[in-house]
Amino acid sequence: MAVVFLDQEGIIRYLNETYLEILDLPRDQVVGRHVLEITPHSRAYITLQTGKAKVGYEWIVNGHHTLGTALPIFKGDQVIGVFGYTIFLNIWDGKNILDEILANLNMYKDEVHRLYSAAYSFENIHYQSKAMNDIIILARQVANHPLTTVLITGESGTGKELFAHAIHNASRRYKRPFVRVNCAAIPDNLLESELFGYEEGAYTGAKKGGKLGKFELADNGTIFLDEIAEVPLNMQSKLLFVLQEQVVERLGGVHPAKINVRVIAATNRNLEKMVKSGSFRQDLYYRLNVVHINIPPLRDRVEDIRLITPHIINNLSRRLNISARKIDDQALQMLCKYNWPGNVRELENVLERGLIIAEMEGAGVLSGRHLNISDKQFDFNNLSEAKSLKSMLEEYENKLLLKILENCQFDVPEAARRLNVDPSSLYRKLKKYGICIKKEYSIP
């Protein structure tokens, strides 16, 4: 039996050796080419266009008389490929054919599911701060309303995409596609065709058979528009129309297609300021901002650092294939005092580097010397707004003491010597600010 798989664009992605023998062509001249270039009268391509199966048709392939069948592969209501098989009229073996069909079809379905599925859930979000707890409650609630548009904001590295995945997986759409689009990574001249697709012949270089857009791929599921602020103004009006009408029209097309898609958008920019400056459409902003989830930066929820750090270390250890390590109190104190401009993503990078260095040294515990947090990363000039001079000085003193202790490997007597203060006075300062020190020292 000869077997072939076509993707949604009509490109041949797989065929077995029997099919190659029928065609009398080497594999590298077939795989990756459009089916009409190989078999111009292919019924499989008709199935791709119509979504209707062609079963038991008789046709001739390179002089061979065969029976062919072309079956559409659906994701929701969308045809995303075709599975075709051709049987020599003198080698019919029903059981073997059925087994091979099912095996290949399951393989293709698994691959499609892997490409367009959400990877994270709310259980992957670790927290203990009230701010995050309130946000999780809101996100879980909006997940129950599968048509509601969600706008997720927050600084880079706070976990906006993680929330988008979790909302999709907690909704009734969880078995449907989750399609991510990084709007900042697509050139302006290609964004329309990527989002809405195009018809064959829409422009020079357009692929045969056209192409589905991301909105059509996400039909009955969720589309995640990351970096939404980077969409150019001329595209914002078209995006607004799609969001309002739930209808897309491919580039070069004349037949609008109805879709059913939940939109989750995310940005680290201030869209309200962009609206005022005229760089973002006000009506699109209102359409996106139905439910607003603003993820606070890591520095505003320091209590979460102690909770998420061990989880990050365990995940990194598995990925790096190294022994899991604990982190000591001094290192945790350093992490809690740092400003984290890159948020959780930066924390992951610092811990990954630390684990690699600890592994090189053969150290069983991750300590402060393994962490790449340089002096300049402690922001002494950008103190938080305080009500009084006293509180500003205390904030500065807290950070300065931590910096000196880090340089002294948290050796309190040595730190007192460098600061030219009495050790007992330094102990009282540490107790006042709640700064952890080595176990062999105690605060009187």
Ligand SMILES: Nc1ncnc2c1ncn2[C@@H]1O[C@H](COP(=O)(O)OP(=O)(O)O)[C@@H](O)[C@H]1O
The other form holds:
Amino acid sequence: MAVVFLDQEGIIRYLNETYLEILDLPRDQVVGRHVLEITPHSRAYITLQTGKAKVGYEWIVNGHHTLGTALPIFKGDQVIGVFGYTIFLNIWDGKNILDEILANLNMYKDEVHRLYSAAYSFENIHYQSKAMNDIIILARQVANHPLTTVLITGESGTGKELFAHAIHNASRRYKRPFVRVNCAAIPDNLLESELFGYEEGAYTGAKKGGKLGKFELADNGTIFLDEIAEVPLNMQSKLLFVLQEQVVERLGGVHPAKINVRVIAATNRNLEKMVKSGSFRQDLYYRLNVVHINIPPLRDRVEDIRLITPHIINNLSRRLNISARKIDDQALQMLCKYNWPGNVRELENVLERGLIIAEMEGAGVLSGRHLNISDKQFDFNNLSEAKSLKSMLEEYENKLLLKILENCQFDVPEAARRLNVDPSSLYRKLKKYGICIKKEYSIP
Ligand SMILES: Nc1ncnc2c1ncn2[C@@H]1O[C@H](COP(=O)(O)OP(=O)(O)O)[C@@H](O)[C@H]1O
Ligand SMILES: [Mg+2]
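Alright, leaving the form predicted alone aside, put up the form predicted together with the ligand.
Full complex below, order starting with the chain above.
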């Protein structure tokens, strides 16, 4: 700290060694001189005249940036001198460090924002079916109620996570964090500290400074508890407490912290059944099940397959950096007939594979032969419940013909040879089943 003392006239009466070092002058050239001769822009001199203290001003002296304070000394109501000192001998050192910290902080903020933000919105959900339209309306409504808990159910790959993102992004909280926790991926003994955090020294091996839990991280935003059914029973009660009270207590902590978080939970399991069998707490189920969005499996909304497919093809082509191509009717028919146990995620995988094969082949159009789904078409469980033997046989024949045709790249004469039938009778059958063979289906 540099210290200086001015008398009533502004003459420097005292200054310490540090100040001399800053001025780079010997003591006898400073003491006894007027302050404005040494430092023409002296702030202390103004204090001498006004009698007003000035605390913490930025002061540059002899190239050193300092933080100065000038305090008037009174005798009665008369200023008889000024005591000046500077803290932070070189605040730019401090400022550089501060700048660096701030830059780092901003970088981390961006990173955290990127990590904890929702990537998808309702525009990314493609559908045509009435069922999807209904749940989209519900989801859009609930997005407007920023604290309402949402339970999303549906088979794996139906778009549960997509909906969670979309709800967050359509809500007033869209600029706040969206934090996903995959409850199935975190070992039981770590789940509590992941969700609620811990204080420094909460247990051996605990990080210095403690750890922020996902709930605190999601404060003012949304927490997405994916695979909620996998949360062990003892944690279910803790979770229920947090949801009811909107407070979290870190492990080893003393003060519960108030939080303001929207909870969206998702599962592909039947929670009601789990409640009945005692593996899921009923009270937590009720607490989560405020608004329930159940996404139907893809096989139950065939019209969506037609609509989603071109979007997926476009997205994939961009991602794979290949030319976008159309899909032919034949391939689309195959997609519509398949039962999609893996739902949209499986559709994406099948299309990705198909596009890569088509690209390698140099085929301009995505055709049935590029799609590796035909085997599963022979699943007898997948035959619709037909009334007569005749119609069941026809359904089977239809699928069989598609399969054989696909195996020989839709070369009809070749298929006829394999089936040991006349090509003309095969053509008749294809016509009967509405299986149309266009140019692009035949071998390139
Ligand atoms: N209606 C839809 N429109 C477009 N893409 C969808 C749709 N539903 C699901 N997807 C896509 O399918 C994949 C699986 O969705 P996801 O939300 O992860 O399913 P879940 O969480 O139910 O397993 C994601 O890549 C998602 O973008
Ligand atoms: Mg998922």
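All values derive from a computational prediction rather than experimental measurement. Whichever C-alpha set is largest while still superposing within 1.5 Å between the two forms counts as the rigid core. Numbering follows the first chain given and starts at 1.
Chemist: Supposing the core is put in the same place in both forms, how far has the CA of Thr39 shifted between these two forms, in Å?
Modeler: Here Thr39 registers a C-alpha shift of 35.4 Å.
Chemist: Please state the CA displacement of Lys403 between these two forms in angstrom, with both forms fitted on the core.
Modeler: Comparing the two forms, Lys403 shifts 3.9 Å at C-alpha.
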